[in-house]
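Shown here is one chain on its own, the form predicted on its own, set out as C-alpha cells.
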Amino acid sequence: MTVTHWPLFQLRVRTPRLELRLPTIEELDALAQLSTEGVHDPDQMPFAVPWTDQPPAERARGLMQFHWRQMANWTPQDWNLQLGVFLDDHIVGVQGIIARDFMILREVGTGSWLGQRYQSQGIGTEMRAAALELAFSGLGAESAVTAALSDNTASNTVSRKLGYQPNGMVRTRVRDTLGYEQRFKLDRDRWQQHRTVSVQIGGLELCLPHFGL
C-alpha cells in the first residue's frame, strides 16, 4: 500500500543485513512486543529516561504511543524519526534520527535499542551507521551528536568504533541514584573517514520538505 500524503512511509534504508523503515502498525505492535521480552539486564539501567522499568503492558502501550506521538508533533522545524530496524524481515529494534532546526543548524542525534536476544551481534553499530548515512549523505547534515550513561559499554563502544568523540560529561539522576551521562559529536570529516558499512537509501526525495530541505 502506498501512503500518499506521509511519503515518510517510503523511506528505505539499507544495509548488509538491516533495512530501517517506519513500521506498520502490525509491526509497532510486533515491536512493543519485543519491548516486554526485555532489552537490558533488569539490575542495570542503560538509559535516562528509565523507560523500560515500566511493568511490560504499561511498557508496550507507551512505546506505541511514544512513536505516533512523534508523527503527530511532527514539523520541518522539529522533527523525530524512529525507523524500525529489521533484520529477516523481523522488526528487532529502533534507531531514531532527531533534529530541531536542522535547515539552520544542519545537526542531528541519534537514540536507539535493541531487544535483547539481538545484541552482541554488531547490529546496534550497523543500525547506527545506516542513520549517519542517512543523515550525512542523504540529508546534508554537518555533524551528529550522541549521549549514553557512562557505563553503557555497548552504546559508548559503537559510538567510538564509527569516529565520534567525546563532548563532555554531564551529571543526571539515573533511577534515584546520580549518574554521568558521556555525551559524543561526530562531523562530516571524521565522518567520512570512518566510514565502513555500505548503505542505501531510497524514497527520500519526496520526504525532503519534512526535513526543512
Ligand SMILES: CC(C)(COP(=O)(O)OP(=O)(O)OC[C@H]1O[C@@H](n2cnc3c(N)ncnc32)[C@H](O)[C@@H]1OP(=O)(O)O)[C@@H](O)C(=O)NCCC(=O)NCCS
Second form
Amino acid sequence: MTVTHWPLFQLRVRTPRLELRLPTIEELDALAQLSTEGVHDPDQMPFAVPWTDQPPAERARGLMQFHWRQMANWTPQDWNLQLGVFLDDHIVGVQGIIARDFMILREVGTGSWLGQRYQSQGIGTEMRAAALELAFSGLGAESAVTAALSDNTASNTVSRKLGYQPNGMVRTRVRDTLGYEQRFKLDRDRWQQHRTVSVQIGGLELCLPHFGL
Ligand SMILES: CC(C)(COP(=O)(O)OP(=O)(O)OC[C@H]1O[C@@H](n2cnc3c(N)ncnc32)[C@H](O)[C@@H]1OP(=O)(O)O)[C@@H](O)C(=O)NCCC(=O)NCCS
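Having seen the form predicted on its own, could you give me the form predicted in complex with the named molecule?
What follows is the whole complex; the chain from before opens it.
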C-alpha cells in the first residue's frame, strides 16, 4: 500500500547493516514489546523522562502513543522523526531526529535507544551516522546537537567517534537525584571529516515540505 498524503512513510535511510524508516503498526508493536524486554540496567536511568521505569504494559502503550503523538503534532516548523531501526528486517530500536524552525536554524537534535540485546555491536554508531547523513546531506543541516548523561559511556563514545565536540555540561534531574548532562555539537565540516559509514537515502524528495524545505 502506498501512502500518498504522508510521504515520510516512503523515506528510507540505509547503511551496510541497517534500514531506518517509519515502522508499520505491527512493527511499532514489536518495538513496544522490545522495550519491555530491557533497554538498560534497571539501576541506571539514561533518559531525562524516565519512561523505562514504567511497568511493562504501560511502557509499551506509552511508547506507541509517543510515536503517534510525534506524527499527530508534526508541523514543518516543529518535527520529531522517530525512525525505526531494522536489522535483518527486525526492528531493534529507534533513532530520533528532531528540529524546530529547521528552515532557519539548520540544526537537528538526535536521541536513540536499542533493545539491550542489540547493544555494543556498533549498531548505535551506524544508526546515528545514518541520521547525521540524512540531516547534513539530505536536509542541508549546518549543525547537529545531542546530549547524554555524563556517565552514559556508550552514547558519549558514539558522539565523540562521529566527530561531535563537547558543548557544555548542565545539571539535570535523574529520577530523584542530581545528574550531569554532557552536551555535544557537530558542525558540517567536522561531519565531513568523520563520515565513515556509507549511507543511502531514498524517498526524500516528496518529504522535503514536511521538513520545512
Ligand atoms: C546509546 C546506544 C544507542 C549506543 O548504541 P550501541 O550499539 O550500544 O553503541 P556502539 O556499539 O555503536 O558503540 C558504543 C561504544 O561505546 C563503548 N562503550 C560502551 N560501554 C562502555 C563502557 N562501559 N566503557 C567503555 N566503553 C564503552 C563501546 O566500546 C563502543 O565504542 P567502540 O566502537 O569504540 O568500541 C545504546 O547503547 C543504548 O540504546 N543504550 C541505552 C539507551 C540510551 O542510553 N540511549 C541514549 C540516551 S541519551
